[in-house]
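Shown here is one chain on its own, the form predicted on its own, set out as structure tokens.
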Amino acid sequence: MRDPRYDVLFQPMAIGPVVAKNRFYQVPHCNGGGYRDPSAAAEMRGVKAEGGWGVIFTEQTEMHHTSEITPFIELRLWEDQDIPALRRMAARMKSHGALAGIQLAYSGINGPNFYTKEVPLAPSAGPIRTFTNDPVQARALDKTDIRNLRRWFVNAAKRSKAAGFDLICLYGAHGFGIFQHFLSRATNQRTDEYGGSLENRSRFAREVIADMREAVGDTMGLTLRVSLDETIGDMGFSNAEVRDFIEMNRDLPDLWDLAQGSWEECSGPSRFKEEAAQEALVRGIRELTGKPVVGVGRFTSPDVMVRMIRSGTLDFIGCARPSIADPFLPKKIEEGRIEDIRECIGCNICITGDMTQSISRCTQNPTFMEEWRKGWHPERMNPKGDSRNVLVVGSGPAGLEAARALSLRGYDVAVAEARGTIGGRVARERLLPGLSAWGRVVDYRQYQLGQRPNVETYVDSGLSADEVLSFGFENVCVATGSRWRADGVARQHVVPVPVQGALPVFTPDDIMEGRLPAGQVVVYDDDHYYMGGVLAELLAQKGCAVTLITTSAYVSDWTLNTLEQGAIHRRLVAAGVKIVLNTGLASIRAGGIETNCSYTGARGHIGCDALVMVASRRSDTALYEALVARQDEWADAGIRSVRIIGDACAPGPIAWATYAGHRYARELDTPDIGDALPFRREVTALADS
């Protein structure tokens, strides 16, 4: 049972008239589904109330259709028939004892309002502040406006109660809302009593905060969301302000939610951040208020969250990527199962959901989002079918995730991987810099399987199509994973680029081997996600002179997605590399590489001693292909499936391999749905003509 440690964080907490059970409090955090997947969303709200959640949150939600952040796709309460779905979503929160919280937001100069076509509205005119820089400003709300916006956020309260939320959290952090436009003067020049000095400043929060008292306080608790420093310099709400705002309006919300100023500092990966990353912003902002105080930063270990507990730092643990890992991991804590906690990788896989306006994943938990969907839970699997075994050949994270959710199902399976370590390119990556916390995805896996009686697993266990056929059994999962290819096809090229003289060339897979180039050495980079920047890195690292060339007009384009891509650029900055944007690689040259512009094609050249090329993948399916061109001797080795998954199958992300893998175990012996759709999704209603 739960280790005594921990009971502090197992003790009530009021926040304002409510009390919640526990000290675990899920902040707002967004999943891609918003208002076009809502019973997605409610149902992956409702696993973590089950799994032990005191406080649980809604994503930002639009309160007013004259701010809204097309085209990302995020809940909606702007009129009253948006609450029945919202009333389902506070409904599935509260099912196991949580408070169920609504995050509602008004963005002010982060709304471009696409989709309403309305005027942005902000405390001062200026252009919108957008992920992409949408050529709209936003106007000054004048008096009048400031009396109407203090009336949406009335009513906008007065549906949330009527949708049976607890909790309304008020969205001041991460620049993206009204609360914190007023309260910075990067974005508030305003003359008038919102303006100026501080107090101000405060105006604008303290004038909704006690109009939504008025209106619901007696009933729900009021939070509000600030930036705890917005590090944009001088014009910036700062650290020493956020404290100073505190203390002036110590008792204005029932609980102070304090997160990092922009979105990028506050979700930083971790190769950038570290657990508890924010704690000495928050330091000493609890002595200032009478209130509970709320913080965040990738809360993972429970020693670490009682140690912010029992230090007066916070009074709840604010998790969002941790409780998408792992849902239950209150209820792990509780029990005693630390072991059993999926932790989060920091990945920031789950925010591309947001930003790529899809359905979000996760590395660690591929259920998460699939809750309604597909049915899939986090904590049990559907029962076995008919037949008894399966081989998984391969150990990476399609391998592995395959071979932990088959066990849970009541298979028998072996793993038979080919190297003398687990993990495939899990294990070799995790030695890159930055990216040692990656390597959980193995160590939860490994751990999980050492635990079940009905697995095997063996190293330094290459296969043939002769012993897969000769081993009997029933159904093979071929998890073979990929290579990194050395010819330079991917997006720039889709034949081999010309070689025109002799280059050493060597691929991400030769690196992580330990083959290393040496003086002046090129990365070419057509890959766009993490993996240029990396090896830039380490290059950089080993002494190496590095030129890091990109077809992009960003370096790591893709993880503008992950948050990361400002991080990566300073990074390499700071490490000596030499970064050209915009350019490509036109042929391999004796001495060096030709390159040419992205846009004119213009030639020219780099000189260099090597050259690490960043392509794309090739699928290992040797194997398999041997295996299909055999299949008329699949019955008499008594062989009834054999499948591909993973980057054996189609190469792409960590999640992606994770993901294959629990579809592979779900899937095994249920019945052919033929052309049906895989998923469940809900399909907007025709209004009447």
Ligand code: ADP
Given for the second form:
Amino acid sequence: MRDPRYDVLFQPMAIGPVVAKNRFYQVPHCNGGGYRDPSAAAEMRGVKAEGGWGVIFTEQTEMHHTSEITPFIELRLWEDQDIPALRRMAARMKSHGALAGIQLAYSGINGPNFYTKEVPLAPSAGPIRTFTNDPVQARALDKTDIRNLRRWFVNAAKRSKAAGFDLICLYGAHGFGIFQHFLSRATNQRTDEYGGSLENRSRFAREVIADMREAVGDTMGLTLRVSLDETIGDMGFSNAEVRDFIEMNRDLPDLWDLAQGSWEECSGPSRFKEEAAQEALVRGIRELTGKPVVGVGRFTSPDVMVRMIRSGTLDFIGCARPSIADPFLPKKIEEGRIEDIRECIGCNICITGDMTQSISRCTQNPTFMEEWRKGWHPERMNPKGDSRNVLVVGSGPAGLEAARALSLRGYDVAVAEARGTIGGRVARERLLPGLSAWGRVVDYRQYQLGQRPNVETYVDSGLSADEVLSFGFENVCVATGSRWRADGVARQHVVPVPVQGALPVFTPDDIMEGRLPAGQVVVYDDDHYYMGGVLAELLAQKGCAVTLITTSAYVSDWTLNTLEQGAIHRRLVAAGVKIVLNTGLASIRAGGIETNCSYTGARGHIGCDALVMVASRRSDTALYEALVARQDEWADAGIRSVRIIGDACAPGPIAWATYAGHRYARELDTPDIGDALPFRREVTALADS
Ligand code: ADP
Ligand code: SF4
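Having seen the form predicted on its own, could you now give me the structure of the form predicted in complex with adenosine-5'-diphosphate?
To see the whole picture, the full complex is given below, headed by that same chain.
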């Protein structure tokens, strides 16, 4: 049963004319599905309703066709045709008593309008401020445009009501929403009654909210989402101005939704931001208004949540990522099952679904965005098939998730791990600078396995094919992982890097296993995710003089998708790492490396005592191949299936491994679907002609 300390989290609270059943507030978050995958997005929200959230929001919804953010896939409410998809979403959100919220976004200076080809409109003219520096400028809204825009907001509000939503969030945060563009002197340089003083810059928000209140305010709560600080210096909408704005407009919306800075700042990964990182910026704001306040901070600890409410800092606990990692977080607190919470690790893989316009995944919750596509529920597994047991070889994220999910299905599971501790790559990577929270991938699963009567875990148990064949398990799941290559094969080099002389070469595995270089060290990064940057940071901490070279124009290039590339670059500069971009490794020499320019091929030389090769990984397939070679012995050994999953199948990020483990567990003993698509999808309905 629930610990009474957490009772405060379950107190109802009004937001304008509607009442939230508790303080768990899923703030808007993208999912890479949006208008392309409406039922997948709706079901994902519906599962959160089941998980006990009091308030559930959509991702940003483009409320008018004159402002859209193609290629990013969010929701659209451009005309009545869009209502049915949103009605499905609202209905799923409300299915267990949550309030359904829609976030209306007019992207202004952030919307390049690639799809609609409309000229973007913004408070002041200027280049579109997107991630990709699009060569498009916005025109300044004139008075007629502002009148039109107010009407479009009212139309969108009426459509939102028709779709069944209870709440509307007006987006003015992260540099993405027009309310911020009006409020900030950086993006509002008007000289009329909408520009200049803070009162004038607030006018647009006041007018829109008044219009909407008149149109739908009797039944819908209206919230305004602003960033606590625009964090762009003096010109920006600073924390002090945010406070002045709220004080000046105390009761403007029915709730103040306080996000932070740019999206990178608001969704900072655990490598750079702690839980409740925004606390100092929020504190005291609630006293400036009579309306409730919600704020975010990657909250996963109920004690921190309670502190936020009891200290008068927040009224609602805003969560995006924690609600993705565990859609049942509120329910687990309510049922006194704190230790069952699957805590977000702050890796931002979920965000990459939006950034790559694919569909989101979550490292911790492999069912995210598969609730409708595959019918996967985060808390319930499909019934057990007709075999009885599984031997999982390897206890990395793939093996552990397979074991957890298999045990829930009812299989007897044995996990064999060659090393002395479970966790595979995560057991090692969690010790790297800034990555300790990633250990939750192991901790959560280790605890869950410990609670199950049908799982045995064996460490120091490196298995051979002979042993596997002698054990008598019906199913063998090979999750033996991968090792980093020392020969440099990755993207620049499809065959080993030429070696012209002797130089000590280290792989990430060497370093994680405690074999460290010393002196002048070059880290060569042709992997482009976090590992090169993290090792450069670690080695600088250990006193090495580190130069990081990469063929890319960015350090840790792919982390642009996890919103941490800028923070990584800043940290490396602060650590004294010398960064050399657009530069490859041509050959290894005695006493240094030969480099080549990514564009011209021009050769250079960097003297060093050691080279750290962050290239690609090679799957550890030895056991699998040995078993396959002896397939004719399987039947006598009682073996029905042998499968290879995770990094052993094909190396990828940790989220790919937990997904592979979960999928294996779901699909064991299920009918072969042949050539059929392994998930449901929606196809745009063709027009009549
Ligand atoms: P993944 O990301 O796919 O889960 P990891 O590399 O994290 O892969 O984990 C694989 C684990 O498998 C490692 O901890 C490794 O020690 C273990 N392992 C590899 N080969 C064997 C084997 N033959 N027997 C038992 N464990 C093994
Ligand atoms: Fe958290 Fe990572 Fe899952 Fe996103 S992908 S919710 S950051 S664990």
